[in-house]
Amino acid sequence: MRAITVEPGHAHSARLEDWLEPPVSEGAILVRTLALGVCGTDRDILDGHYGSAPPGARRLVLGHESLGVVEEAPRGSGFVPGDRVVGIVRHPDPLPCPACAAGEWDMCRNGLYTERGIKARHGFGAERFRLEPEFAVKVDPALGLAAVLAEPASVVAKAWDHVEGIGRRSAAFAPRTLLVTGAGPIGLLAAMIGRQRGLAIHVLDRNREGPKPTLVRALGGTYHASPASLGERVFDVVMECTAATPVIVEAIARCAPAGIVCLVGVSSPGGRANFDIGGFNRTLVLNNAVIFGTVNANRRHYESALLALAKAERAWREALITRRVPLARWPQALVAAPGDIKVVIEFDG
């Protein structure tokens, strides 16, 4: 079979190569391939900024948001051949830590887990693979092809379940505005999904034209391409998407007293920005603000993103992927282009 490939830490090595068919110690579950979602982590790891191979190889199969069909499965594991399914990235540590043993993983505390197609555990970038099927999640072939979206939207959905439960500190907490900085997957999904909860929805990013003010409009929200057009406005919610330093600094000058800011993003180290600390601390604790960080998901975000998918309306969400680029033409989508929202890998002809 082929499966695309690097060396995590060598820029520029990735390659679609010959690759052995996937081992059963890989879990149980034989799945084809019928997708691959590229995201910025992906290209984190081509650049040789990030990622790392499983113990004992030297390359790593690449990709982390998947969409397959299964076509082996054992009798009484829950699935059959033909289901479609899509594969959890983060595993647990193998002591556990508390977290992991609770199948939190994604809150796991000490570092040892391990990730599909990113840290020490080979991806979804091949022609076929395996999953254990805990790792496994049924997704319903209605879905189509926007069925790749849910690894992205189970981050959010994740974002969203922490912002809720930290609301539940008071029994007040009742939020009406969102911002969203960022316009790619992850901020239109968290939009998409704050728009379900009946939030009224604002959208700031750079792009004044093209499918992201549109799909945001779409969602009845409203679309800023600057922070001046946002005025004075603080908000209930704010979800801060794009981890670029200076927006950072906006999002969380724009939450309301009592307010939420979630930071989704993975920043670059490095990114200065001149900030008054001391003015921070004073407006966080006199305000009863919360900002915390969010990253990866467990079963039940995905099993909530999905849900949350489904609610929305076919055109949009089949809107977010603006590019489908055939495997034989798979660099093609590992370099970004003006107007990207989600760019997929098609294996499936």
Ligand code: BGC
Given for the second form:
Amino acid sequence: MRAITVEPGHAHSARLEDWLEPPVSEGAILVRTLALGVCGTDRDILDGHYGSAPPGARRLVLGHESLGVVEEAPRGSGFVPGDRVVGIVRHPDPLPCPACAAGEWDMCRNGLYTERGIKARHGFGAERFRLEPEFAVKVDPALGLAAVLAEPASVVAKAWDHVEGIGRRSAAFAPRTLLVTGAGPIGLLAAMIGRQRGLAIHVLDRNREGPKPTLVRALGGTYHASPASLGERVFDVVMECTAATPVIVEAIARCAPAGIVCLVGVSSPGGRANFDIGGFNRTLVLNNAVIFGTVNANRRHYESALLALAKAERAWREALITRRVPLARWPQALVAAPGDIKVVIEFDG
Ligand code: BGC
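Here we have the form predicted alone; I need the corresponding form predicted together with the named molecule.
Next comes the full complex, this chain leading.
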């Protein structure tokens, strides 16, 4: 079979190559790949800045946003051939730590977790891959190709889950306004879930045209192409999805009293900002504000992500996929182009 592989730590090392069929040790369920979503993490790995191959291997099968169809599944596994599935990215650390032991591998405490297509475990960017039943999530075929959004949506579902968990510190928590910074797939999915929870949505991004403003307006939200257009507004919940230093500073400054800022983007180190830490501390304390980071997702979040995607208007969720690239032209999918939201590599011809 063919697989997209990369040598972690080496820029421009990606290639489509003949690769061995996935061994049964990678899971009892054999899946034929339909589609693979591409995200910023994949680009970081391609640039040699992130990721690691499995122990003893030099190359890593890329890809963590999957959609496939089950070809073989053991009796009693809960899966049958023909089921559509996505794979869970993170696997618990081997000790396991208390979080991983409780099925919350997204909250791993010792950093020894592995991640498919990212950290020490082959990914889903191959014509076939295997899944353990505990790391396979069944998806409704009615979602079509949009089911490939389950993984990024799970990251956002977790972010919302934690915002609500933090909110429970006060009996009066009833957020009404949301600012999302960044109208990429994560930002738009965050806005989608915010809308489903009844918040008034504002999205800040630098694109003035293309599908992003339209998609925000279709949610009943307000699109801002510059911070100036936000005026003096502050927000009950802020979700920062750009990982860009000046935008992070802006996002923090837009937090309302008793508000929550959720940082979802993973930045590269070294982005310095001229930041008044005294003023920041004073505002944070006097406002009971919370700033927190969140990454990854556990099974519960995949399930709530799939419910949220199913609830969204079909045309809206499908419009998040702005480019479909056949496997034969895979390099085109890895280069960002203007107007891209989610780019997907199609494996099924
Ligand atoms: C993935 C997460 C992963 C994170 C850090 C993200 O792109 O969606 O599942 O935990 O990268 O590796």
